[in-house]
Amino acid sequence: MTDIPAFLKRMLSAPGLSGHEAPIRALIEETWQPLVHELNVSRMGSLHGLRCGSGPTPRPSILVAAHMDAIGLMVNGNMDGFLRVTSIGGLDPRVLPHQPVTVHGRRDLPGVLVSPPERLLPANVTEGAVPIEYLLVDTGLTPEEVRRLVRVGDLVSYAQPPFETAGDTLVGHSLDNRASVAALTVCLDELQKRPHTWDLWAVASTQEEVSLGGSTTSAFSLRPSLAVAVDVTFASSPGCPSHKTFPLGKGPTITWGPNIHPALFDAFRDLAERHEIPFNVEVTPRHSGTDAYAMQVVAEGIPCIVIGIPLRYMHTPVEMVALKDITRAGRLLAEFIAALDEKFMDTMVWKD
């Protein structure tokens, strides 16, 4: 069995921005390599794992996709040795100032993230988040030695090491979604001792954050029967609607929206009950926002649903999950997998 808080551990300790994901890429094939039996990748990058079903082939499949990839800084400019950045992603700028960096240069250099002081700024910024074209990184080197090092189009990704609380949740940058990647591997974990009649497809999709293009081509390349999207969804905490958040620790969320096709989402639901796996409901009334968005409308369309994981502080180096709700997600992924049989096919009916 999988390690899975160490596993997260080593995921958020490993590079692989939007349209980079080579390294994180490399750590969970390393992981997968035992629980599948089929590896490859993509034209675009993403990992596919095939652990093959028990049916009669032509056997239909299921994807469940879990976009690996995280949001970042690029290098754009190099002013005296100081660092100009530009955004990978949608980063939150009220948490950009002095965080520690890890420049990924001809090395690796560690490095700050800094603004000028506030009286130095323009008047017409001085009040709210600093823009980012004010920010700078500072890697302490020489201009000369930053010539040498940095290059435009360098990446920059957050340094803030992964820890876990007394309240059994893990902290760290890239959780969104690397706990997604986590519950999947939950899920190949509990398949090893569980028969399925369906293939499964492990995804670890690239460039969601910037583009959504793995999931949209994986899927046009596998043509799953079923598509399941692992995303992260908003936790609850002081100062957030609680119509618009979920529970933290109370299990992961179903979704319900017109990216969702009915019988998934009933045949979710039911099994969650059935298998008393907490569970809330979430509402997405356009699109979902995940790689949901884009697989369902592959080719002649896919039947596609989103499992949320709960997380606090989105889009920041301190996100944070509880560990038994990815637990609980690989679980409910597991059970819907191995309860697919030959005819589940006929039930996929949309009824609004």
Given for the second form:
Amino acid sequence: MTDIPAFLKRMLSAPGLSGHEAPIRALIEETWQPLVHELNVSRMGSLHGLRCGSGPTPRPSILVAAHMDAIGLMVNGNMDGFLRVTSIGGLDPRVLPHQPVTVHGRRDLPGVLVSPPERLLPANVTEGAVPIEYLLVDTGLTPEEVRRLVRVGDLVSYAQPPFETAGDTLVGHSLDNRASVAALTVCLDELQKRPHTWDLWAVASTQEEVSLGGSTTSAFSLRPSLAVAVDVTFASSPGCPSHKTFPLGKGPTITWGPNIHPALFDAFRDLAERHEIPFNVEVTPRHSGTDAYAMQVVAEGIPCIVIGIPLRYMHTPVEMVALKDITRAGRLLAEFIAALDEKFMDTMVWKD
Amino acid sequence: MKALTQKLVETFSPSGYEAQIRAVVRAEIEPFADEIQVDALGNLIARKGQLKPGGSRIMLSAHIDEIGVIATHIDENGFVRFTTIGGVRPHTCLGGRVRFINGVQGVIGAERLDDLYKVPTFEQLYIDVGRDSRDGHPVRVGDVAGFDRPFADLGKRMVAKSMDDRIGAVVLIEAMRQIKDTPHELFFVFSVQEEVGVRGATTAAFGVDPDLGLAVDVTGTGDTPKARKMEVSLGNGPAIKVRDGGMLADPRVVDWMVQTAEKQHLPYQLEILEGGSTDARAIQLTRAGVPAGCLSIPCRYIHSPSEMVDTQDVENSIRLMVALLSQPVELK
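Could you output the structure for the form predicted together with its partner chain, given that the previous block was the form predicted on its own?
Now the full complex is given, and it begins with the chain already shown.
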């Protein structure tokens, strides 16, 4: 069995911003190796792990995608040795100033993201969050050293180490969406001792934070019968409206909305109830903000669902998840996959 | 190169109505292509070369459509109301001239403006083609027009409407002309409907199904007074795209382009564009995914009727393109 908290903490410390996922992919590859029958990497860099089912060929397959890319920053200028940056993915500018970061130049350089003093900023930007174009990374190096070691396009990631709280939660950056990669790994662990009829494609997808590009292309090449996106969702905390958030530690969410096949939703909900796995129903009326949005319209169309893991303080360096939500999401996936039989696709119908 | 540029920018072909420019480009490339086809969306696709050991199927894409306007209403006094095709902005319109693809010319006027210091909305603008009634009006609802502005050769620099992306088409045509020996099967795509959401390249990429893709398009610069901060300058060489508003270029493709430029001693700049995207995004996301990047030509005043490029940047872009396509590609 994989030591999930240890694996997750290692993942949080591995670089892997959108479009540059090689380091995190290597770590997941090493962990999944004993859990799957076959591993390959797509042209977009997504990792595909195949667990073959026991049914007769040709077997239906289910694709479960958890994106492994993380948000971060990219160098787009050099001002006398201080680096200007732009965002990769949706960063919250309120939390950026004074964060420790790592600049991935010709070698990794520690640095700090700084904001100029308020009275030196232009008058129109002194209220509210300082826009990212005014922030700089200070590496403590001379302008000549910076010029030699860093170029436009180099990546900058958060540098805070993850930690476990006393309350069985984990805090760190990139829990969006490495928490879901951990849940998918729990599912693979569970399936070691459970027979399943269908093939499972476990996919650690790339570029979700910028273009949903990894899942779009993996779903096209693997053509599964069903697709599941596992991603984080907003957990409740004081000040957050309860109708838009879900309690931390009370189970994953099962998503409902036009991005979701209603029969697949029913199947997941019934299964969770049967196995007494706690869950909440999450309603997403438009873009689910996950890989499922892209996968649903790949080729002739694929029935999709989203399983959400509640997470507090999304897109900050102190994202927080409850470890038991990860375990439950993984177990829910494993139970669902183990229950898929040769007749399952007959239930994927529209009740017109 | 300048004569070809002038010929391409003086053709009027807004998105969806690329027939005229397609004919002009087709006549230019016919001698150098092994095969030419036009797909269902109107993309002009020219194949050149046969796969040899170490070769790949490579798609190159420059879009031949341009931004423009489309007539929505003709009033009783002959004034034409219009809406936009692609990213036209009202502050570049006032006092400008347009030319409909049937040749009719007009000027853009405005209703009386309450505040001269505020940019008018498109609802306040109209086109005056010199008529005073609806009768026998040479423009019908649905007719499209491009911005009318002559090509200017400033020596070191060239200015025209639709440099975006006719200058990319110039780079591809010149590269086609100059490439004598290639291990690759090259697909030169002169794509349509880029300005309305990279739609031509989407189907062309699916149809070509390449191993590798490059777009050739313009990019912004940060070298004008109080410009948005950007490291790209006119005259500092072709720009190799790292990212834009729609994609992250494949880092292996970026490295291949950088190393080729360095090996050829060609100047280059690394580009990070905050808004907008190119055909490369469509190539990257087609089918099971394609390693894709973009060779960008730095351009000032993009989406105005006076887009400016540097002649040396264009020449060096052609050299870089020829160098990229003449050798086997090994992405690492």
